[in-house]
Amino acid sequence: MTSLLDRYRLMARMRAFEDACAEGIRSGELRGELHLAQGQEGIAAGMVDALRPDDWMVSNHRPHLHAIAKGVPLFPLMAEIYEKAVGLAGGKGGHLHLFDPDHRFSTTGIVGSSLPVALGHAYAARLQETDDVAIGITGDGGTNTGQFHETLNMAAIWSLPLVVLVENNEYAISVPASEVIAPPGIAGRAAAYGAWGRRVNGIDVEAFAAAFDEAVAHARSGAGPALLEATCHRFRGHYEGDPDVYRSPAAHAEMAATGDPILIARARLLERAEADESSLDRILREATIEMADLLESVRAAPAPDPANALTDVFARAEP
């Protein structure tokens, strides 16, 4: 079982990874929207024990931390985000279209669309008679789409090994979840489909890990789908460049003070005397240095050759 100290180290690396990604927006190296998940590290770092290499994961438009949790190598991952030729998709997909079949990880940038794709993986596992599990990840906004309900209904009818993970960061872009999600809330919707359902504090990495382990075990057992709602905070705007005027400075200060999964894990490690201040500070410094070195390597990598713009766009016909 992964220790809390190891999860702290993983969360530190995840945050430093996204800090390095954000540099590309400030420098102009990255174009378009970049969606960061800073503040949600407790969820990704809580997944690592329950997942197996042969499980599938389909993420959404905020995918970086999920990819790290699934074991996607960091160099081709960041290289894809920086649209380099050595990226996961040759630099053609960017951060919204990460795809790594070797590690059974993919994303879709369309809200809610990750779930039916994960449903397909779960159905394939059933046809192939394996005990693989598929994880479909969406945000609170995605649970108000038809795809969420169709996915849960089909998974329940066929008792498919699917975990629907909802990262409820309270905002669908700028719309508060409390204004658009009717009682009994997101996890409460599981009962309508006879599915396993639970709500958990996603900023507590240990609490989330325990709940995620249970959700995956349920799905893997053949008992049908599980719906896990993890509450959390999104520290950044919806995307880099979002002025985030719908939240007050006081709300941001409150999130930083009481809602940071890294600080919560740090306080717990100190309280249990499992680490001291200097060792925890060293972990943060090492993570920053690691990701700075990684970014330097990515920046030195070649851009895609324009001559290859049309390669890999269409499937090749069988001879």
Given for the second form:
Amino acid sequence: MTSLLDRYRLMARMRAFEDACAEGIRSGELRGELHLAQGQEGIAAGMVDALRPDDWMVSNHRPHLHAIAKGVPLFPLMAEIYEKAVGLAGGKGGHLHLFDPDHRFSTTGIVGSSLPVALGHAYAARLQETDDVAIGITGDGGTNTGQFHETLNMAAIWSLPLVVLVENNEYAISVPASEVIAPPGIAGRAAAYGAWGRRVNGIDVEAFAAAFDEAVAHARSGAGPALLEATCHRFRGHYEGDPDVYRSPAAHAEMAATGDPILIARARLLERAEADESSLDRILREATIEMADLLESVRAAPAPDPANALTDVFARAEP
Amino acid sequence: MTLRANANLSELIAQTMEMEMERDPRTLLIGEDVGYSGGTFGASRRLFRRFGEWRVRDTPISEMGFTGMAVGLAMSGWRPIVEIMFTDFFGVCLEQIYNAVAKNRYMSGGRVAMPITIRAAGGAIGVAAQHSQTLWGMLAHLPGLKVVAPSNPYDYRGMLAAAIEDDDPVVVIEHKGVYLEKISDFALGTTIPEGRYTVPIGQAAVVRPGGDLTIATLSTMVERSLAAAGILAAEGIEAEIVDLRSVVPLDHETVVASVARTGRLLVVDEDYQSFGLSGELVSRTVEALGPSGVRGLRRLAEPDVPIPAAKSLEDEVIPSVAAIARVARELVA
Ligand SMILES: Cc1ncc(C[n+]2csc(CCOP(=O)(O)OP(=O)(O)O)c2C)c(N)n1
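Can you swap the form predicted on its own for the form predicted in complex with the partner chain?
Now the full complex is given, and it begins with the chain already shown.
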């Protein structure tokens, strides 16, 4: 089992990774809406024990940390985010569309559309009689799409090994979940499908890891789908550049003070005397250096050749 | 209502909806983030405070549900404006759009009206395949929908007002690249009258006269074509530019009249090339003038590939000023 110290390191690296991504927006190297998951590291870092290389993961528009959790190598990952020729898709997908079939990872930028795709992976696992599971990830906003219901219903009637993981960061852009989700909340909907359902505090990496382990074990056992709702905060705006008018400075300060999975893990490590301040600081520093080096090598990589814009539409080059 | 001197396009759009909602109390706006936050690009600012949550509704991410809701609202006598944040998301509500919004009048023998305006942001600004499409060709293929894509502030106001006033469903495709552009920075249509006005849907405009070739285009490609025409003029080639303004109805008469004079047609389209606007316009022109009535025809559209993320790749597939000038030159040569 991954130790809390290791999870702390992983979360620190995840945060530094996304800091390095954000630099591209500030410098103008990256265009478009870059969605960072800072504040949600507890969820991604809590997934690593339960996941196996053969499991499938389908992420949404906030995909970078999920990709790291799934084992996607950092260099081609960041290179794709920076739209480089050596990126996962040679710069065609960009930060919003990350595909790594080798690591059974994919994304969609269309809210809700991740879930039926994960359902397909779960169906395939059943057909192939493996005990692989599929993880479909959505935000709270995505649970209001029809695809959420359709997916869970099908997974339940066919007892498919699907985990629907909902990152409930309270907002869909500016719209609070409390105003657009009818009681009894998200996890409570599992009952409607006779599925396993639970709500867990996603900023507590250990609590999340335990719940995720259980959800995956349930799906892997053949007992049908699991619906895991993890509460968390999104520290940044919806995307880099979002004026974030719907949250007050006080709400931000509160989030930073009490809602940071890294700080919570840190306090616990100190309390249990599993690490001291200086070693924890060193971990943060090392993460920053690692990602700065990574960014430097990504920046040195060439942009895609314009001629490649026309390839890959079909399996074979057009006659 | 006057606009601030340095107002941007999104402000003009918000103010247009405000005027229309004030004029007609049956008009309402529904969509994601249109209310409290005032719209993704600020294109519905102030409306929530002004009209309240029952007329400016922040919805869940349930496009199929709320587009269908607009159908029921329209049948109950309301005039909904539905915002589908990006055109790319039409996929999740297309059922309601093409089977109800577009067909109910016809299927009811004309007895049911669908006064629905669907606003959506289209076009490429570096957000890759799932967030860069315009899709007006796809929508135009469906009988029963009017499809407009303005190019300048004057038309953005006048055509949106006309769409809201229209008793038929109108899809207005705004371009994400220009929401934050200052009105005074556009090449055309920068003078906005104080009072309400409409621009009729289905009338193209000749925005630059010229005798050597006709460039027919719309939305932001109008400005790019004007820039290309400037380059060409310096080389002695005079391009006439027709801003189509709407895809349905498609004012091919204006284009045909122009090509009858210039003899050559170039269609510039920020949409996929095949089975779309460019082919439609070329065939209507040939049908009208006969194969011998035209000396040359070219299309410059997206080369039937999804829009890539990287700038170097995106530039390759979205018509650029240089590409427009190059193809125009080849056509005239
Ligand atoms: C079908 C569809 N509608 C709207 C959007 C625009 N959009 C992108 S992310 C988002 C909010 C998603 O909220 P949530 O699922 O809670 O995820 P979070 O951003 O909070 O992580 C919206 C409305 C989209 N990408 N797809």
